[in-house]
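Just the one chain here, the form predicted alone, laid out as structure tokens.
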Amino acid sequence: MPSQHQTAIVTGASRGIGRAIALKAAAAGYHICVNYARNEAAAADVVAAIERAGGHARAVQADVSREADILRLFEAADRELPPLGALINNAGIVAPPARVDQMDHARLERMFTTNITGPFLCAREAVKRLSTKYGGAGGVIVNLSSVAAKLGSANEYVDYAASKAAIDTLTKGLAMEVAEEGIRVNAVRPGVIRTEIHASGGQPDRVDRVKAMVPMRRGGEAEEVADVVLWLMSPQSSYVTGSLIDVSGGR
């Protein structure tokens, strides 16, 4: 498992899949930088849970749609935590269901800035710290994509699906760029998972409504996704890079 003196930055770690990843990565030995955009109380709860279990964590507010916030996030981790060992690009948004011909510019700009530009900039900052080219010791980047990238999400959120397809391409391309620099880059593509993101997109009952479309006939849990992310962060996946792993119940 990782050194007791490495940090994992988990974006969007105050809830859902990000929270589950932060808790499991802390249990595996990482110091955790718990990033959150707005819910300070939820982030503080994650930090408290980690510390009660004997781990180490620090909450840092940063909106990943803003470059200045991303720079501040990484600078805070540099200043207050051990050297970076892993970036988990988890933060993302979804919007209420709509057809493409109903989407306005403001929606698309918000979606793509948060879900594409933010992860690109976070990956850039992580590479500058992890890459042996920059004097780093190597490390891992795990991007959270979605099976929506291959399904398209017609009549719901094609924009979200397109943003996650971009994350798949980022994963493939970046993995090849930094493979010789000690960095492994992979993506996990969750399916229908029971998290708060559905409510934020105006569909709090979405998991129960669509679970019949899943071959396993159920929604997944955040912890099931986190387990795969933790494997990708571990030495057990040392020969895995540029991979897209579906956690979707067969969908």
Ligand code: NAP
The other form holds:
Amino acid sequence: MPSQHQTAIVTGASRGIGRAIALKAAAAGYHICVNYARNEAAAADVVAAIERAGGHARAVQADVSREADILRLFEAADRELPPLGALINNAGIVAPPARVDQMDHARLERMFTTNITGPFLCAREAVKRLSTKYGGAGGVIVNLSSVAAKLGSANEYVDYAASKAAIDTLTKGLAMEVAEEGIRVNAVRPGVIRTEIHASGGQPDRVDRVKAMVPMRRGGEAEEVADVVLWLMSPQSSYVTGSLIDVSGGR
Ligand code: NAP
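For the form predicted together with this ligand instead of the form predicted alone, what are the coordinates?
The next block holds the full complex; its first chain is the one shown before.
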């Protein structure tokens, strides 16, 4: 497992899949930078849970749709935690169901700035710290995509699906750029997972509605996604880069 002296930045770690990744990565030996946007109390709760279990973490507020916040996030991690070993690009949003012919510019801008530009800029900052080309010791980047990237999410949120397709392409292209610089870049594509993201998009019952379309006939749990992310962070996946791994019950 990782060195006892490496940090993992997990964006959007105050709840859901990011929280599960933060807890498991801390148990695996990483120091954790718990990023959040608004919910300071939830982020503090994640830090407390990590520290109760004998781990080490700091919470840092930063909105990944703002470049200045991303710079501040990485600078805080540089200052307050051991050297970076992993970036988990997890923060992401959905919007209420709408057809493309109903989507306005403000919705699209918010979606793409948060779900695409944010992960690109976080990846840029991580590469500057991890790449052997910049004097770094190497590391891993794991991006949270979605099976929506291949399904298209018609009549629900094609904007979100397209943002995740961009994450798939970022994963492929960046993995090739930094393959010789000690950095592995992979993506996990969850299916329908039981978290608050569905309520945040105005569909609190979405998992139960969609699960009939899942071959395994159930929604997934955040921990089931986190386990795959942890494998991608570990030396057990040392020859895996540029890969997109579906965690979707067969969907
Ligand atoms: P979630 O429960 O809605 O949690 C989202 C997390 O991201 C929260 O910690 C939130 O922080 C943070 N966040 C939101 N906007 C942010 C911003 N602008 N800057 C920084 N942090 C921000 O989401 P989730 O279901 O765990 O999803 C995590 C990732 O998995 C997302 O990329 C999502 O697209 C992907 N995914 C999820 C599913 C699913 O079914 N759940 C399926 C496929 C893919 P605050 O609480 O502070 O706002």
